[in-house]
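Only one chain is given next, in structure tokens, and it is the form predicted alone.
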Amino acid sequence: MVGVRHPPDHGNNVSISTVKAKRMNTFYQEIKRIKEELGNNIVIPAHHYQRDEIVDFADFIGDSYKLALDCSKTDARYIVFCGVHFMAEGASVLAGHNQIVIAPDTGAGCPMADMIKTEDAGKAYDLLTRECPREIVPVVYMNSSAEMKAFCGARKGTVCTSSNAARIVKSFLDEGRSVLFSPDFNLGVNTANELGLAREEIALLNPNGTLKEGYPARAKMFLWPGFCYVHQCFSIEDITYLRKEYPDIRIIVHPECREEVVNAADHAGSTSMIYNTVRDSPPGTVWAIGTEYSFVNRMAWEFKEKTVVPLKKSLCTDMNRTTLEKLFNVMVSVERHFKGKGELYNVITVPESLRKDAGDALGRMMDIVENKVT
């Protein structure tokens, strides 16, 4: 990383908080200057779960699907992606060969994405291909590695997000095929419920790719046992407590939450759906949001004419790894590279051996969702 010069020690006359505030202001002003200087040569996409000071610099903000779509449309030379690693990988797959994707923190990962490996997915796919009477199509959640996206792309499968999972899965079921859905079990079972699948049409898999005992190989959806720890923590008790505290409250949760939580809520949907629903609701309405706390807190500040509270404070530590200082460091790196005076830091690349298949999976998702596939 680029070194940051620390302010001089002024002794006890200057508080630590004052010094820190000055440093943060320096970072803020420098990021702003570099962004203005590079103009159309740089874009900064940011996920809704990012810190407020990062979102302030975003050219576009959204959930994983919107960011993937926006990144596929930009012509900027530098894409400084403020999210987690799998999102930056996705942007790299969709980027042109003259574009460069950079992440402020390459260590910002996703535990759920790590809950499935391609070798285990391969075991499941081969097993189900042999034993299921229907053709198997692998569908992987956006919260996954480039390897898993490529795995799906190579087998004529696709990627999905929480905003389009039902539409993606339905498109394959309507063709008479079965879906191997990974890695998020909760999103999978909630999607199956939304599509009206019976319990006997859903089968569960083990983490090693084998079929869980007692489940048939003739199912329509086969679900991987992964989960998001941020959303897994919400409970029926949280909903019950807030309904007592606020008689007129509306509960809206992300479909990565447990099945019983989604069923007990008033609404469930993607991050963008949550944001739009609260934004468009009348003044004076009361909302409890079951998703990442930074995002909920930002909505509470933005929609002051409404009451917005978290279902429970659940923070994504990986999303919060991107700080103003880390963004400053990579922006300095970009500026130097643009002027031909230095190397870039934290460049995100996807091997060519994976790029085409992962791109096919992402492109197939966009084709289905953007009405290019009937």
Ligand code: 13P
The other form holds:
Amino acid sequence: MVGVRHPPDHGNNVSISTVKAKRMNTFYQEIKRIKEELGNNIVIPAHHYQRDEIVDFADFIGDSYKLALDCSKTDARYIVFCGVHFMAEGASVLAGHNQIVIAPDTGAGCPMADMIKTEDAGKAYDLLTRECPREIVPVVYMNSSAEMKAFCGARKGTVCTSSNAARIVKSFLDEGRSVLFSPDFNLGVNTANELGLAREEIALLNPNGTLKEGYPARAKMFLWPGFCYVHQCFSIEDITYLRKEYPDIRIIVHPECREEVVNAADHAGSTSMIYNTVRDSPPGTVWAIGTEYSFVNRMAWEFKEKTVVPLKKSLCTDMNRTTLEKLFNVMVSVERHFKGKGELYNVITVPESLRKDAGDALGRMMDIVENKVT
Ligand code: 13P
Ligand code: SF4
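Switch over from the form predicted alone to the form predicted together with the named molecule, please.
The complete assembly is shown below, putting the previous chain first.
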């Protein structure tokens, strides 16, 4: 746990900012106290896009793959997941029956995850299975509902994340199968490019699960047309502008960015890959980062011996919904529950009917990545 960063004093309204600073300090001290009191009974995983004051309390920080893996290994009774809903749901699927996953804000969602419904995925899967010569395997991005993960698990498919999409897709292509990839179109195209697929080996689906006119039936990847607004906004113009401003700049972007942006950047990778690359670069290097702004801002603050600038300021409003106050509120309820004095709230559960299949899809991903299958 890193020391607290105090909120900025805006100066022009001393009484309001003093009251606010006091409240923030109370939340901070109470979260710290409860966390210490509960010891190994509680863990707080936080995604890289979380606010600084939340990351300060994190036991695990990482990209979605690392967080899922860390959650699958913890024995803590309470997992207070600071991220968005699909991440907490993933942790709940992986949790043992004696473990409880709690989210500080259950309304923190992901618009991309909502861009596919299992009913439409089912239509696409049935159509492709009927019409394509190769066997179809559904691969769903971690940024999806537990229902979509279960849909894939039930059809011998898997989940993937930005850190392992190429590896997962390759494992199926090598077996002579084609992949129904959803919901992120950009991650799909960027993965196809990384694997060296030709244009005619990729086909785009319609949002209702039907296929575009004249699609190549022999395609190896069928892509769902979902996207992330936070990453979709980066452009070639942003890259050109910064390359002129800083001739030695290195540009690193998330693979949810559009294909032309990924191609024009120097590197692309998951949030952990971005963090590790900047952290491990020599002092004096200059970086532009094409991903969520809170994260880029924190790296600029943390790696002061380097220059870190955003490719553009682009905030994920859902990730930012988790505030210190909301974390404090759930911590108080966890403490009461632990002492047998009250109900827990904001518990994230996944229906029993979905748990096994969603768990199979997540487990298959981990087996491929952790080399348990070839
Ligand atoms: P990572 O798995 O790279 O952390 O990405 C998660 C995400 O939601 C990016 O928008
Ligand atoms: Fe979803 Fe985009 Fe936010 Fe990631 S950054 S959680 S993909 S909306």
